[in-house]
Every structure is written in C-alpha cells, then in structure tokens.
Amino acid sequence: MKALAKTKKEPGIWMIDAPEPEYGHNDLLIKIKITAICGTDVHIYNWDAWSQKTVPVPMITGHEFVGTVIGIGDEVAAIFDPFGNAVHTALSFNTVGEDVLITGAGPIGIMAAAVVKHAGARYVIITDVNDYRLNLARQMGATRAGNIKNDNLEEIMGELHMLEGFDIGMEMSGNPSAQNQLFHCMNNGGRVAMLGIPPGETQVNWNDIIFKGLLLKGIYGREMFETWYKMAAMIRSGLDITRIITHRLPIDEFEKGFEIMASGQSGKVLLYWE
C-alpha cells in the first residue's frame, strides 16, 4: 500500500510502498479516504529542532484521518458512535460567559476560536501575522482578530470595555513572544492551554506565571475520547467547521499541500487517497 514516510533524517517527507498492518484481537484494520495535514506533520516535514528530539526514523507519519473499517478483531465487542455519548468539558475548560485568548490563527487555533464561541464564550480574541488565517478566525465568530504586527492586544481589550486580562488563554502557534504576551494578558488565576510546539528551547517570562497564579496545562494529545464526543455533540448542536477545510488535493499532490501549509495562507487542508 501507499503510504507516506519519514525515511530520511532532513527536511522532506517521501511516499513508499509499505505492507499493510496486521492486526489484532483488540484491534480494527482501516482503510484510508482521507488525511489532513496537521501543524505536528509541517513540524516533521521541515525536520526542526522539535522534529529531530522527538520523531523515529522510518516512521510513516499521520494521525489525522477518514477510513473505513475492513477488519475486526475477534474479541471488539462493540463499535461506538460519538453521536450517542456526551461529555463534561470541552478542552477540559467550561468557557460559559468567559473571555478567551487565542493565540496561532493555525487551523487548531481556528478551530479552537469557533469551539469556544459556540461553547458560550463572551469575547473570543485571536492573534497572529496572518491575515489570511485571521480572517477565517472572523469568519468562524472571532470576536476580534487581532494582527500582532499592527494592533495592540491591550488597545483592543480597551475596546471591548475589559478591566481585566483574560479567563483563558490557548498558545497554539509555538512562538515564544506569543506565549509571554498571552501570559502578561491573563487574568489572576487564569487557566492556559498550552498546545503549539516550539521549534527549540524558549524562555518564558515566570514571573506572569507566578504572581498571577496561572494554571498551566499542557495538552499534547489532549483527553482523546472526551474531546471527541463533546465535539461530536457540539456539531450535532449546531457547530460548523467546514469553512476551516480550504484546499483539498490528492494525495500524489502532497508535497504541494505541505507548501500550501507552510506559506499560511490556508486552513485545514486535506488529501484524498482514492
């Protein structure tokens, strides 16, 4: 089968010919339609500081799919649709009538925006240097997107009449100057959701963290299961995320949707195997 690889120890990712998985007692064999090209992906792809600590070479590389089920193992009991469950948190925050700070407009950081609107946020800020980014951002109710080499995130939480800094932040963009101005706006005893990865080694300004009293919480891989089925009631409820999804390719045209990826001017952008 086709399949897309990290082969090499330098920038570039490279698709091979591999056996198709085996699988197990407990386990379901898919077959892939559909991936999309996660920010983790771009970070492998450009083989970073990040990328050459952490990622095993050969490794096929995905984690963000559309399958179908062609195996079963013997003892899966049950196959469980989302739809039909429901969970407490969504990104273990309760974000009803709160002020959130989003900053990366990436597709997660996006996503978050509209997650947290949806969700009963009162004023959702997102900040980057994309303008195209952040006018999905506006498009998926962004209260305010604020372009960081233009506006001044103090000025716009003047014009939104907030006395005070934010209930909650969500770093997705990996920057170091962008997690410390997330820092310096946050509320006294704020909770931050720490998702983007940065290239290398950053300082960070303690001193916000401490006397501010923020709860920091690192969300690599997130609470899976819960994630998945409060956003499964949640676009049941109403929440559209389709206009996140900007360029769909086959996936002989992977190597242009990573350039699409990395020049930041799209979303979400998807590869279709069949």
Ligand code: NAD
Second form
Amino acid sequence: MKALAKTKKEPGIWMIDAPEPEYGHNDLLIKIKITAICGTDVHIYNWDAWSQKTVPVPMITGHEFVGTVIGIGDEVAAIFDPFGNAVHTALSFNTVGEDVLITGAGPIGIMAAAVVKHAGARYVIITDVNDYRLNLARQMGATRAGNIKNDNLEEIMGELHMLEGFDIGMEMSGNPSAQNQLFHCMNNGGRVAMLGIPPGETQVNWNDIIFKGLLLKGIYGREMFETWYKMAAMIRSGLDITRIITHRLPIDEFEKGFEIMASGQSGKVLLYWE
Ligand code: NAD
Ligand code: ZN
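Same protein, different state: after the form predicted on its own, show the form predicted together with the ligand.
Full complex below, order starting with the chain above.
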C-alpha cells in the first residue's frame, strides 16, 4: 500500500510502498480515505530541531485521518470518533463568559477560536501575521483578529473596554515573541494553555508569569475521551467547522499540499487517498 513516510534525515516527505499493517487484539485496522496535513507534519517535513530530536527515521507520518474500519481486534469493545487537539486545548479550561487570547491563527488556533466562542467565551481575540488566516478566523467566530505587524493588541483591548487583560490564553503559534506577548496581556490569575511548539529553547519573561500568578498548562495530544464527547455535543448544538477546510487534493499531489501549508495561504489541507 501507499504511505507517506519520513525516510531520510533531511527536509522532505516521501511516498513509499509499505506492507499492510498487522493489527492486535485491542486495535482497529482502518482503511484511510482522507488525511489532513497538521502543523506538526510541516515541522516533520522541514526537519527542524524539534523533529530531529523527536521523530525516529524511518517512520510513516500523519495522525489526522478519516477512514473505514476494515478489521476489529477480538477484544475491542467500542469505537469512538476522534477529534483534534484544538478542541482538547480549547476545552481544557472553562471559557464561559471569559475573554480569550489566542496567539497563532493556524488551523489549530482558528478551530480553538470557533470552539471557545461556541462554548460561551465573551471576547475571543486571535493574532497572527497572515491576513488570509486572520480572515478565516473572523469568519469562524473570532471577535477580533489582529495582525501583529500592524495592529496593536492593547488598542484592540481598549476598543473592547477590556481593562484588565485576558482570563484565558492559548499559545498556538510556537513563536517565542507571541508567547511573551501573550503572558504580557494576561490578567492576574489568568490561565494559559501552551500548545505551539517552539523551534528550540526560548526566552520567557518570567516576571509576567510570577507576578500575575498565571497558571500554565502544557498540552500534548488530547485527553481521552472527555473532550471527544464535549466536541460531539458542540457539533450537535450547531458549531460549524467546515470553513476551516480550504484545500482538497489527491494524495499524489501531496507535495503541493505541503507547499500550500508552508505558504500560510490555507486552513486545513486535505489529501484524498481514494
Ligand atoms: P501553523 O504553523 O499552521 O500555525 C501557526 C501560526 O502562528 C501561523 O499561522 C503563523 O503565521 C502564526 N504566527 C507566527 N508568528 C506569530 C506571532 N508572533 N504571533 C501570532 N501568530 C504567529 O500550525 P497549526 O497546525 O495551527 O499548529 C499550531 C502549533 O501547534 C504548531 O506549532 C504545531 O506544531 C503545534 N502543535 C502542537 C500539538 C501539541 O500536541 N502540543 C499538536 C499539534 C500541533
Ligand atoms: Zn495534528
């Protein structure tokens, strides 16, 4: 079968011919129909410092997918629908009535904006450097989407009469200066979810964290299964996330998919395997 794999310790991802996987008594065998390119896949493609440390080579990559179950292990009792990190992060703090700052309007940041708004946040402000993505974030429910190159976050807060800073912060860019801006704009006692993967070690202004008594939560992957149920309930109650998908390509055009992701002129890029 076809598979996209990291086969060399250098930038790139390659289509290989792989054996069909075996599955164990607690596993499902899933025939993949569609995969999505994650920001993390782009890190792996680029072979940056983080992926050099984390990703074993060779490895078949990818973790966002839709498919059909074609094999069920004999101890499997139930099957759940998976939902992504954005949801998990967005729901890891109660956001009802809260003012939320999200740094980074990649697919994850935009999804988080849509989810926290739907979950009852008061203001959801999102920042990025990319106007295409900021527009998408506005369409998906962000109260304000600011380009940090031209817009002043403190001015936006002033326009909304936010005098004390954000209650909830979600770092979804991995950019060190965005991290510090986020800490700087938090209210006393604010809660911050850290999801964006920085390129390496970064400098943090600890005074913002210490003197405001901020609570930081690192996020990796998701919590099974609570946030999945919550997300299913949100979809049933009208949360529309379809606009986040901006490109659909056949799998043989995966290189183009990665180019589109790297250009930043995209939301989620889907690759079709059949
Ligand atoms: P992405 O790279 O598409 O999005 C990051 C966005 O941040 C980009 O739009 C970029 O323009 C923006 N940005 C850059 N500098 C900025 C700044 N100074 N201020 C505000 N925005 C800035 O990635 P994504 O798929 O949306 O994922 C977001 C991040 O989360 C990535 O770093 C990804 O690797 C990471 N991630 C973490 C986990 C986890 O479990 N912790 C899981 C998936 C992805
Ligand atoms: Zn992902």
